[in-house]
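A lone chain, given as C-alpha cells: the form predicted on its own.
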Amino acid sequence: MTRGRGLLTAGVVVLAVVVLTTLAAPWLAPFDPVAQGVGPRMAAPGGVHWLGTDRFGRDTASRVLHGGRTTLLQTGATMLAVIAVGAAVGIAIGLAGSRLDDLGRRLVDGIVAFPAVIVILAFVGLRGPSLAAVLGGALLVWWAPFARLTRSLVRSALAEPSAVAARALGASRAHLLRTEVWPRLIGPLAVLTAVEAGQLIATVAGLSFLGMGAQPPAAEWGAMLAEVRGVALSSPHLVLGPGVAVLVTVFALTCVGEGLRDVLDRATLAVAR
C-alpha cells in the first residue's frame, strides 16, 4: 500500500469512527449533557463517568459526545454551503469573458488573501457571540478558495483539445460542464474540502475557546475547553476529552486530504504515461 492510500485509509477510518460516535451520542451518552449534579463535582474518570465530571457535576463524556454533534453537524452544513457558493462563483467566473474573468479572479484572490478570522470576528461583533455567528462569518469568506480552485479548473478544462473540438462542433455550455469540466472538478474539490473542513473545525473551536462561539451551558468542544482552562493543571481529565476530540478530527481530515491528493497525483501521472 502506498503512503497516500495508507493516509487516506487511516483518515477515513478515524473520521468515520468520530462521525458515527457523535451521531450516536443520544444512545451512547450515559447522561444529559447539560444536566448538573449527575455525579460528584470534579470527579476523576471511573465508573459510569468515563471522563469524570466538571465543576457542576456534569458528565464530561456525555458533553464530549453531544459536543461533537454540535460541532460536526453545524460545521458540515456550513461546508456544504461554502462548497456550493464557491463552485457556483468559480464556474461563473471561469465561463465569463476575459475581462470579467480577470475582474472576478482579482476579487476572489483579494478575499482569499484577507484573514478570515478578522471577518468572522467582525461578524460576531455585529451579531453577538454564538456558534451561528461564527459559522455565518465563516461563510462570508470561506467560499473564496473553492471559487479560485473551481475557476482555475474550469479555464484549464475548456482549454483542453477535446473541449475546444466540442465547442467547435456546437456543444452547449451545459454539455461542456457535464463532460469536460465536472470530471476534473471532483477530485481537487474533495481534497480542498477535507483540508478546509479541518481548518474550519479548528477555527470554530478556537473562537469558542475565546468566548466568541458557542455559549455556556451548550456542549461544544471549544466552549468546553474554555470552561475548564482555569483547572486544566489540577484536573487534566476535563481537557482530555474535548481536546483530543478536536485534534483527532482535524488530524483525520488532514490525512484524508493529503491521502486524496497523493492518490490523485499518482493516478494523473499513470494516465499521462
Given for the second form:
Amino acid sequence: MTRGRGLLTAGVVVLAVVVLTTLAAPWLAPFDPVAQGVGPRMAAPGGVHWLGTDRFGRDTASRVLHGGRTTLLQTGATMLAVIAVGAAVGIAIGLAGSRLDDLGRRLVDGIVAFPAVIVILAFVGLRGPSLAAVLGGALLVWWAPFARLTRSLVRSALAEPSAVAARALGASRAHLLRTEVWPRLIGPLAVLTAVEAGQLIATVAGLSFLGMGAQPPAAEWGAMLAEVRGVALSSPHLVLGPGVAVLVTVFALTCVGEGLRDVLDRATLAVAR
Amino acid sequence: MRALQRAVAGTVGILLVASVVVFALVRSAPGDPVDVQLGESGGVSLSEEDEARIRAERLAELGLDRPLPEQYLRWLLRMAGGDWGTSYRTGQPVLDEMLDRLPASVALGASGFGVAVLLACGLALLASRRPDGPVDQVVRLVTLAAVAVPSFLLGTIALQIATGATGYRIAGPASLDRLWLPALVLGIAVTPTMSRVLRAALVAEQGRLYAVAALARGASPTRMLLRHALRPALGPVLILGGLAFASLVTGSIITEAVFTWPGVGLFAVDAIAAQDYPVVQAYVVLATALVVLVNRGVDLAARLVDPRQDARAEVVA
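Right, the form predicted on its own is done; let's see the coordinates for the form predicted together with the partner chain.
What follows is the entire complex, opening with the chain shown before.
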C-alpha cells in the first residue's frame, strides 16, 4: 500500500526541487552561465566552483542550473504536442469502425516497435544537428505509444456495460467521450506521460552528447554534454554535472510514473472489489 | 506452411512500407545531392546560367528530374542491387564500409545481450523469491534507477574506473580486451526492462499448480524457481526479444561513441557530424531492415515454439 505512494511522493518532491531550482537559477547560480573566465580553466570540482569549470573558465554549476530551463521547457512543450497528437489519433482509431481500427492498430504498433532513435538520427542527419531537429524527429514517432494506449482504453471503455447502456439510450459520441471514455483515460495517460517524458529527456541528452542536439555555447544540458565528449576521459567532472542533472530528472519522472501506476492500480482493484 | 508463406509475405510488405518511409525521409531533406556536389566544387565561382545548366544536367544524370514514384522504384532497385552509393568522406562504397563494421557491432550487441540476460535472470530470481518482500523492493528501486542512468554517464564513469584500475585502452581495433567494458555498459542499459518482465512472469508461474505441487513435494523455493518456473517464464521474455533488440541498437550508438568501438553506430555518428548523407541513409536502411526482420523473426519463432502464444498475448494485452 505504501509502496506506490512512497515512490510517487519521492518522485514528485525531487521533480519539484529540480523544476524550482532551474526556475530560480538566476538567484541560485553563483556566476553568469555564459561569462567566460569567471574562474580558472578546467578546474576540478570544489571550493568556489563546486562543479568545476569548463575549458572557457565558465562555472559548470551555474550552467547546469540555467541549462535546465531550456531542457525542461523544450521537452515539456514536445511532450504536450506528442500527447495531443497521440490522444487524438488514438481516440479517432478507437471510435472508428472495426476495419479502420485494425489497420490503425497495426500501423501504430509498427511505429511503437521501431526505435525512435533511428528516426531522430535520420532526421538530424539530413537536416543538420540542432535541438529543434532532435525534438522534431521525436515528434514524428513519440506520439505512437500514446495513440496505442488511448486506442485500447477507448475500446475497453466503450465495451463497459455503462457505455453500452448509454449508447443504447442514444448518447452521442461526444457525450460518450466525455462521460465514459475520458475518466478512464486520464490516469493511464498520466502514468505514460511521466515515463515517456523521462525517456525523452534521456534520449535527447544521449543524442546531444553525440553532438546532435543543442549546439554550444548554449547553456543547455545537452549542449554542455556535446562540448565535453572529446575530453570526457581527462575531465570526467564536466560530464558529471549535466549527466547527473539528467539522471535525477529522469529518475524522478520514472518514480512518479511507477508510483502513480501502483496507486491507480490499487484504486481500480479497490473499486473492482 | 501456409502460415510461413503468409509471414514471409507480411514481412516483405512491412519492409516495403518501411522503404517508402525511409525514401520519403531522405528525399524530404532540404537541399539535394547536386547542391552538395556544387558546394564541393569549392572556390570556383560559376556564373548563374552555368550553374543552372550544370544543375539540370546533373539532375537528369541522377534521375532526379523524374516523377517521385519512378525515383522511388529506381532507388529501391539500386539499394536492393547492393549499390548504396559512395561515402563522401572515405570515397569507398558505403555497403562495403557498412559490412566491414557490422561484425564489431554484432559482437558488441550479442555480448551486451548476454550480459543483460545474465543480470536480468539473477535480479528476477532474487526478486521473485518473495514478491513484494524487502529484496523485491530493493531490486525494483535498483532497476528503476538503472532506467534513469544515461548510458553516456555510465560509460564515462566505467571508462574512468577501468582506465585507472586495469589500464583499459580506448584506442585501437576491435578486440576482446576492449569488448568487455562496452558490452557491460550496453548490457546494463538493456537489463531493467528484461528483468521486470521476467520477474512478473516468474511471480505468475509461482501461482500455478505445478509450482505449488513442487513445493508440496518438498522442493526448496530456489529449486522450484530454477528447475520449474524459470523455463516457462522465459517465454514472455522471448517475445520481448524484439524490444530488447531495438534498445540494443539504440544503446549501441551511444556506447560505441563513448568507447570509440569501431562499429556501424560510431560510423553513423561520425557521418552525421560530417554530413556524409549516403552513410546516414545506409545506416537508417540497415537498422530499419534489421529491426523489422528481428521483430518478425521473434514473433514467428515464438509462435512456432508455442502455438498458444497468440492466445496468451491476447490475454496479456
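Numbering follows the first chain given and starts at 1. If you're wondering where the values come from, they're calculated on a predicted model, not measured in any experiment. So that the term is clear: the rigid core is the largest set of C-alpha atoms that superpose within 1.5 Å between two forms.
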For a quick test of reading the superposition: does L238 move by 2 Å or more at the CA between these two forms, rigid core aligned?
yes
Is V248 displaced by at least 2 Å at its C-alpha between these two forms when the rigid core is overlaid?
no
Taking 2 Å as the cut-off, check whether the CA of R69 shifts that much or more between these two forms after a rigid core fit.
no
Using a rigid core fit, what is the CA shift at F31 between these two forms, in angstrom?
2.8
